[in-house]
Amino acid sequence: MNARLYYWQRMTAAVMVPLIAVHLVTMIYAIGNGLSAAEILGRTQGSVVWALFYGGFVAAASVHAAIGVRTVIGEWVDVRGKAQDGFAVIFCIVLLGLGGRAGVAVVM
């Protein structure tokens, strides 16, 4: 199980380094032009390509940092087992429920 959960932890921050990069770019060139906020959001209203790229990565954070909370909560906690995953679990669908509520409101 933890090799598992180490490699899913490694694989979502391989997938995530260039999204965060290219939202960092986008959002300091938008910035850096003078848009406001609500020009940003006009532009990326409808777009598909803005609904994948931040839908993998609500998706991509809500995994890496369930895994991480799960370690975490049995390091400072000392819960194990099924409680311990339960939470991650949790935790996990609680951020995709969260960061999708956002992601949709960015491109709709």
Contents of the next structure:
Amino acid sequence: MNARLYYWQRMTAAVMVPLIAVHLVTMIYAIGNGLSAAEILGRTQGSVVWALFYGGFVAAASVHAAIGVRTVIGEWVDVRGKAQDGFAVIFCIVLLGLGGRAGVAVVM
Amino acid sequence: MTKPLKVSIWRGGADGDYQSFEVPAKANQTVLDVVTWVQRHADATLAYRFACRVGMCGSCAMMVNGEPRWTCRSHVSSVIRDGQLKLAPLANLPVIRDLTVDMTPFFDKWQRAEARFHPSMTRRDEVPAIKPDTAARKAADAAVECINCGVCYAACDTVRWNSNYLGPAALNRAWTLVNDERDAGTRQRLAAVSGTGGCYNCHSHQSCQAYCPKALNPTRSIAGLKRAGLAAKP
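Could I see the form predicted in complex with its partner chain next, after the form predicted on its own?
Below, the chain from earlier opens the complete complex, with every other chain and molecule after it.
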């Protein structure tokens, strides 16, 4: 890991901390008040705020996890160099795709 | 009469094996005393390193019951387990023979980390007064007593997983120089420790500070390098 990757992993972590807190508190609050999935989706669909919220979370989580997995495969299975970087990029794209799909289902 | 110590000592190179010895137990006996007894009384071919015997030179470190220790200052009574001592060469370094390792990778990494003094003046300049109470000098003083024993390097998980990692000792030394106002090499040093294998690989497991026989905290030094590296190149 170099300075640039370290910076991005820490910055994405800093972005995720408040987003995770809001997500968990909102989820517990919504479920606790007996809202059904359909009722929750009724509130989130079409909302630009929730689109930005979960879009930002998916982007930050994808970058953060890809950098972490890059380190793990380097240290634990000795995948280095271009293969290590390539795997991290693909992993990031896969997470963006999966997370983006889930985000679209929530807000569109 | 006190029961003799049961001592297993690594013999041979990387593919060697443990050999058992019985060593007379004595009061205030160090692990280095035990190894020396074996070489003088049981097997003169046993290879190991020592020099000062008083915790200054950093030569005698080895694995004692699986943990890196300076053997000249480690009393048997404080490290023995079930009446047994298991001695092996320092981890994370190539074994030469028996208890001796090749320290070349360890010291090569000091050079790679630019962990050497870059003079900023000539001998014709006046010797500068170094104030002991500045923040930079305090940071340097807190880390400067390293004796290059390699204990932190052997204890480091990141070194074990990533042979390219510079390791706690080299980075700790680099941090003392970053804080040395007489030094002129901070720019290239921060570049050297910020790249592949540099300070950003540290996971802060803190084994280095847990095992450092001089009670230094290389993890803190590495954290300082991380901050300085980001400040220099955001």
